[in-house]
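First, one chain by itself in structure tokens, the form predicted alone.
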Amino acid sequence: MGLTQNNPLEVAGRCYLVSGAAGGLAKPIVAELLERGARLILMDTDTDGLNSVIAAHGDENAIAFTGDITDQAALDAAVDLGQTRFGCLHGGLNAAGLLPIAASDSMDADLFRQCIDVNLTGAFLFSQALAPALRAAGGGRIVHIASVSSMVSNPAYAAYAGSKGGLAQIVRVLGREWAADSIAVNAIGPALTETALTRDYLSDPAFRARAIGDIPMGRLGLPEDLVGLALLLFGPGGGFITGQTIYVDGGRTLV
């Protein structure tokens, strides 16, 4: 069926993972998904947000597993429990991430690495995790959520830069290689956002001020900025994207 008699954004009674699901830029996407009949497990460290985002929705189709991106038999059983509970998986959304701001000659070596393991190790072994599912399933779409730090240098930002521009490089590395198998991977690319990870920077009224002026719409983004990129990502109309880190950044990438 041609996409002239069909919903480009069509998620209907597909299965996907969620990881960071209790976090900010998740929410809305989860929402969304949710209301337009999606099927979700809904992955975090933080049991306590994740029953919220139960709670908030009420959905017996959203089902809560706590677990760590970084710990592969985690990962592996959240997939086994969606296909355990919904038949089969048609993708994942990972949304987890640290954002460690510091100066590079003082940064501590462990945070430095514990961001690359949570954004850009953790980020591979989701894909990783899934991908025999989706093989199974005959295709599916793997999202992650990267950041204008893919693209752009900001002070401070050696280690999450860093770690979202090698999510970028995998994303292409694993949208080539697994396209044989109609498995899209793709990215998506936020420009700074208020939410809870970064709250803190963002009430020190000069660190905002340089936010807001460096994105030329002049604003931060919102975590709804993101649920129509998903949503068409994940959708029918999105079938022959992959490879692709798409910005949504009020044109943070063009300074």
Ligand SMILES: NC(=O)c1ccc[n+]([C@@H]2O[C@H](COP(=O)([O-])OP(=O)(O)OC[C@H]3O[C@@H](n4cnc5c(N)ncnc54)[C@H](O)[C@@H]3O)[C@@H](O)[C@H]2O)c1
Contents of the next structure:
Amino acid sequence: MGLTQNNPLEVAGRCYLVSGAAGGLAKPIVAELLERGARLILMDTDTDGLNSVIAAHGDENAIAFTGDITDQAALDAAVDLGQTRFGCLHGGLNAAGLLPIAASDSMDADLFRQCIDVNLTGAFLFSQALAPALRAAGGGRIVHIASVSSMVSNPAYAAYAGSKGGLAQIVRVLGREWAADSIAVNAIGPALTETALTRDYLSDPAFRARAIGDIPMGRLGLPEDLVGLALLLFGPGGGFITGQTIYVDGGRTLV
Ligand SMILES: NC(=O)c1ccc[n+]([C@@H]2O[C@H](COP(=O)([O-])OP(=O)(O)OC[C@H]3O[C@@H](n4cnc5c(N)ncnc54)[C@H](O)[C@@H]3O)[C@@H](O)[C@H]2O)c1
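The form predicted together with the ligand is what I need now, so please give it after the form predicted alone.
Everything in the complex follows now, all chains and molecules, and the chain you saw is the first one.
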């Protein structure tokens, strides 16, 4: 059957693990996946945040799981939960992350390590925990939220850009390593978007004006901007895309 006879964004009946599921960028993707009939394990360290996501969508097709993406046992338990409750898992969205911004002369070493631990090591462990389940399902899709900082250099972003640049490379390596198992691994690279992660920084008018000035389309990102690409990467239309970091950034990576 040709692709034109299918919906390239179809996710009905598919089951996914979502980390950072209580966060600002995950929220509209989670809402759209549920709206279209997917079933989700929602993982985050923020139990209250998870509860409010469940309150918004109901618990029929979404299960909350409090866990840390740097904790392999928690990731294994989340994958087990998905397989037990849904029968199998078809993929994962990793939207967990930290953003410490500090001039490199004064960046705290522990904060640097924590950023790498969550954004980079956590992303790797998330992928590693999912891979056997996806192999068992005959293949699957892993989508990470990277950043324009996977490519551009912003002053005071050494930890964050290091983690996100590394993530873009992990995505390329895993994409190649697991292609024969029909596991596609990709990342979405958003521009600066107002969420809990960035709200304090953006409350500084000079920071905000500079951020908008750096984006050729002249506005910050919106969480909703990522939904279309996320659906494509999970749906039949994205089946031959792997190892890519695709920027949804109003042109930020062009300058
Ligand atoms: N907001 C932006 O401007 C922006 C731009 C580019 C990329 N990103 C990336 O997108 C992702 C989501 O960011 P956001 O803006 O939604 O931030 P957010 O703070 O709203 O959400 C991040 C979520 O991750 C969770 N989290 C943090 N550490 C965790 C851990 N160790 N284990 C499990 N969950 C953990 C938090 O509790 C939170 O719910 C991050 O990776 C971020 O780097 C954000």
